[in-house]
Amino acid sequence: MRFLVLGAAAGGGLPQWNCGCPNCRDARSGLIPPATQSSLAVTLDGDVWAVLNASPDIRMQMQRCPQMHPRALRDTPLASVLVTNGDIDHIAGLLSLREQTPFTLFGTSEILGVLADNRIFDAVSTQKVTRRAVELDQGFEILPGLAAQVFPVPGKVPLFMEGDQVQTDLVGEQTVGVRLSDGGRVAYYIPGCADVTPELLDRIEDAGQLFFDGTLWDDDEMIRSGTGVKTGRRMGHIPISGPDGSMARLQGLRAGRTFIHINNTNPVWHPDSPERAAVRASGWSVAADGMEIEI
């Protein structure tokens, strides 16, 4: 499996667009790399791809990507999307997939619904575009050979469908992780998940290779940066650092391990900060635009 980072952000990217805070002056200037919002494409060939979760940027990260041009008049090397919630971080990127080119569209019958109730994503074409309800912890081939499952994670439903209450710890549908698999050799990909439970820590432990939910270093990082009102596990993110954090409680797993959907106020974005040697240290890589993985 080689897998290619579209996108290493979480919602807003780095800079986002109103934000002045250090890390985004840091990437205007050129200081550290700028990042678009997550996504991640894997293949087994190379030729024919998947994309987990159509971020807002996908037309400008699949251009700069050589691999996912087309190679014909009306072409493209992706097969197929799937996405892991509502959030629209995950879903908009299909409104730029609209031209008419064939592909499948996994993702639970609960997010495949925020689609069908949003009538903007009826022009993804579904005589173009198959819409496939999949269920959680049951297999299917999301690319020739490569099988994929989801399961969920604790999380929230989108932000646009919050109430006057809020359940941050939800288990079901709305946020699921995904197990890949060629074989032989596995992989998750979790950008989103507000906690790790010990049945979480069972299931991803013959993880190969692990793409987990980076948001937030600390819980309450965006309130003393004065960048927001809420904590990471407020907004469904687990943070990396502190003894419940996701560094400590995933420290036992035997896999490659990567922080993606980071936050623009995330100290690790600078490759010289003690956040970023702390997640070295513990055997962990920050995602960047372009990056290549191969398990």
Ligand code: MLT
Given for the second form:
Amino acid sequence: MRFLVLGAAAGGGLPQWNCGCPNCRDARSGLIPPATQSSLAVTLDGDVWAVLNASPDIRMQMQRCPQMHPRALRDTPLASVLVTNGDIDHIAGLLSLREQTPFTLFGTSEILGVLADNRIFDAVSTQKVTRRAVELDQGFEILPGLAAQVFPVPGKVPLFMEGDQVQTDLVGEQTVGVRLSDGGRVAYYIPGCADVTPELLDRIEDAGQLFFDGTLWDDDEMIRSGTGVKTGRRMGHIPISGPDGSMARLQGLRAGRTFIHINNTNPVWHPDSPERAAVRASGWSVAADGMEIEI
Ligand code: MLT
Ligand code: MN
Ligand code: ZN
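Alt. form predicted together with the ligand, vs. the form predicted alone above:
Complete assembly follows, chain above in first position.
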């Protein structure tokens, strides 16, 4: 199983168009590498690929990855796309895949319902792009020989569907993680997760590799940095640090561990930051665009 990080950043990317925070400034000036929005590609043979979440940057992501280029007049090595929630950074890229080339689009009924309710996605022809609803905890083949399963993780409805009251610990079809298995190795991809529950810990025990929500270092990072008014948990993202953070909660896991979906305010972007040293000391790597991991 080979993974290619198409986009390591959370929604907005690094730098984010309207952000002058220190990380965004450093990314603009070339001090740290920029990163595109949340997407992970996986393959078994290098010939056909599945993309986990279609980010608004998918056109550029596929353009700079030779393995994803067409091999004929109209063609793509992209066999399938799976979306893990209905957030803009995970679905908007579907609009860039609308040019009548077939692939399979996997998502839960609820997430596919978000697409059905937003008519702009009708541009992605259902004649060509088969939308396949997948049940929680039911196996399906995302690529030939690669078994997948989606499972609920604590989260919330997409930002653009929030009402006055927002429940951030919904466990159902609106936010899922993905288990991938080639029959031997097992990997998990969980780019959005509000809490690491005992159930989740039990579930991912067999992981060889885990890609996990690294949105924020601190729960109140956006408030403190003056870039936002919400905590990470309010946004549906458990912070990395602290006694209840993902790093502490996932400490016992033997898998290779990689933070992905990283917000532009997160200090782990800086290779020489103490926060980057802390995650590395804990056995984690920090995703970067173009990073490849094979298990
Ligand atoms: C998130 O991960 O919290 C969302 O992508 C936020 C957004 O839609 O911008
Ligand atoms: Mn996001
Ligand atoms: Zn910024």
